[in-house]
Partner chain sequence: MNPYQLSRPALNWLLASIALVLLPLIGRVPGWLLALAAVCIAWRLLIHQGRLSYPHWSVRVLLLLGCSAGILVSFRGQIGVETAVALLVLGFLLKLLEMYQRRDALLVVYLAYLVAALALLFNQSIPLAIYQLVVLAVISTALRSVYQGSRVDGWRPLWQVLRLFGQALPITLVLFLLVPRVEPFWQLSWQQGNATTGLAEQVAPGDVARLTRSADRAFQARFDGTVPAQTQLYWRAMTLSQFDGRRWRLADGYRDQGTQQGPSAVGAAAAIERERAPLNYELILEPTGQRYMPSLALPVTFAGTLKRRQDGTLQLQNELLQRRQFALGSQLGRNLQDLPRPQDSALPQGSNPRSQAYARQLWQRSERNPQTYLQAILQLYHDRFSYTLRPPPLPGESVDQFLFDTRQGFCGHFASATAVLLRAVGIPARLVSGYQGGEWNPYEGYLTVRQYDAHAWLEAWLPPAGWVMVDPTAAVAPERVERSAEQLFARDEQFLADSPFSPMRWRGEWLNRLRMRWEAVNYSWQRWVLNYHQRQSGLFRDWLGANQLSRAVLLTTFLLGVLLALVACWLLRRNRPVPLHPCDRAFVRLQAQLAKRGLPRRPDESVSAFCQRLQQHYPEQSEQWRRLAEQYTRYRYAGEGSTEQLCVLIERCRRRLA
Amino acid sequence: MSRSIPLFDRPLRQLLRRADTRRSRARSAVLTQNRIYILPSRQGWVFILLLTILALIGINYQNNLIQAVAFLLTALLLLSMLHTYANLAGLKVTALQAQDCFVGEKAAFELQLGRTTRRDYEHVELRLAGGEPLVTDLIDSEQQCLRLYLPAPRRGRLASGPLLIETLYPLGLLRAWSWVDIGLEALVYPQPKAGGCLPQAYEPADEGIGQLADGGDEFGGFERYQPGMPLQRLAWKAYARGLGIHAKSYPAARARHCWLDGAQWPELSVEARLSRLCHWALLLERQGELYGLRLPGVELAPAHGDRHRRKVLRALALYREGTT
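Supply, in the form predicted on its own, the structure of the chain whose sequence was given, as a single chain.
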């Protein structure tokens, strides 16, 4: 079935969309009669034109057979209208969460589609503005979790925008649709780009620990190995004894930390510097190093771990949004 919209249908749909998206944002919405719109599709308009021609011919030539066919097709159109509307009525859409991503990837928006009636729903299409459509059915289950994607061409906040839910079921003669503003928002981090090198200013946390690190690192036991750790820290003897992959821990080395400074690499543009800082932040996190971030108006103390990584990436994503 064709998905194109006829020219005389488009202005009316845009007007109804503006009227419907003025509703307040809600994480959950049930599609009822005051939210669902229905108009003929391209095939529907052709079908209506055919009905009109048949009716005129039947009346003009007083041909009962042609009139009966016209009335039968009209009844089919009306029944199709009821079934098309019913294929959306009672659907419940719930916004769950948005998943952050990096520039050049696609942000994921998770939704839950459920039903408030015992009716089955077939060939329901969901699409975010600028994203690819997703067609699904709701027959054997009460609810279904879905994931819609939007491209992320630039860093910063990426709003999901209004969600379009539509159907052409069962005959494709009519299109029923509804707009729901789910209000989800994802963060788009700078695209990590390798390059440059960090300054050799690995600062000790305090003088005592710094002197200990300069004199030689003290062995502090074993820790679980994580991808990205230096190979020289691997506990090969423990691995040979079948104890698994572990890494040697050096508390004095952990006390040293470095700063990721937005003033580095002044020859680069703002976006290029943020991409390089993003690369180094991810690399230091994989290596288990302590690192901090300095940007104009932003300073994050050195730390490591998932929570710190998210704070650093968030600061990079939201730093002077839209600056090039």
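After the form predicted on its own, can we look at the form predicted in complex with the partner chain?
Excluded here are partners and other molecules; the one chain stands alone.
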């Protein structure tokens, strides 16, 4: 839709995308009869063949008991239709969120399966197109959070695609299914690959910070722990003594920063370069150093922390995404 508005293209698209993801976050669907399909399963067809054989034997030998068995199994088949349908009708699927991953890993999509009725739901199978099935029940609980995984072979955005909800309850003779578009999207970061040297782009920090940073690699005292601080910096001994969680500060570490530059390693392909940048970004983050990212069209100032890391990875994931 944004293609029709060439002006303000990028900001508008971002806005729309944000609106889109927000909408999809709250997106939920209740399975009703106009989206549930039901047909005999493969085993069901074999069962129908069995019924036919029994009926023929019953007729051939004029054996009413064998015919009664055939009728009983027919009744089970007919009833299965209702039970199978009832085992999907009234389920409510809510898309929660997607979890990003690296190429080669599996992206997780979180869903909530709830019910709008008071019936038990048993043996409900959920599967994303291209993913592994997950079997679950809703017997005593009102709802359940589930995680479905999709392999992420390529960098960029990974849409969850439609969700297949199916059930073979109670006897596996009939299969009821429904497709729900959950509209989640995960980011797939480049696969981190070690290689090259640490970028040589050390630059002196601002003077002010330099003052503060006096002390180099030396231990600079404790500071209050904040979520997101690297675990290596935690003062475990202090914690063990019952003094609460503190982090050791190394002011010098803050003093240096480096730039991860997409123009490095020109001999490598784009993907290989991104993989290497990703590796370094993760490493620097782990070591608690400041790092910035410079890609054509993107520049992220040196910083540190979970949020920064996510920003960097996102930029790496989406770099020139539209072109490939």
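Numbering follows the first chain given and starts at 1. Note that the rigid core is defined as the largest set of C-alphas that superpose within 1.5 Å between two forms. Remember, predicted model here, so these are calculated numbers, not experimental data.
Student: Does residue 34 show a Cα shift reaching 2 Å between the two forms after rigid-core superposition?
Tutor: Result for residue 34: no, shift under 2 Å.
Student: Core-aligned, is the CA shift for residue 281 between the two forms 2 angstroms or more?
Tutor: False for residue 281: its C-alpha shift is below 2 Å.
Student: Aligning on the rigid core, do we see the C-alpha of residue 73 shift 2 angstroms or more between the two forms?
Tutor: It does shift by 2 Å or more.
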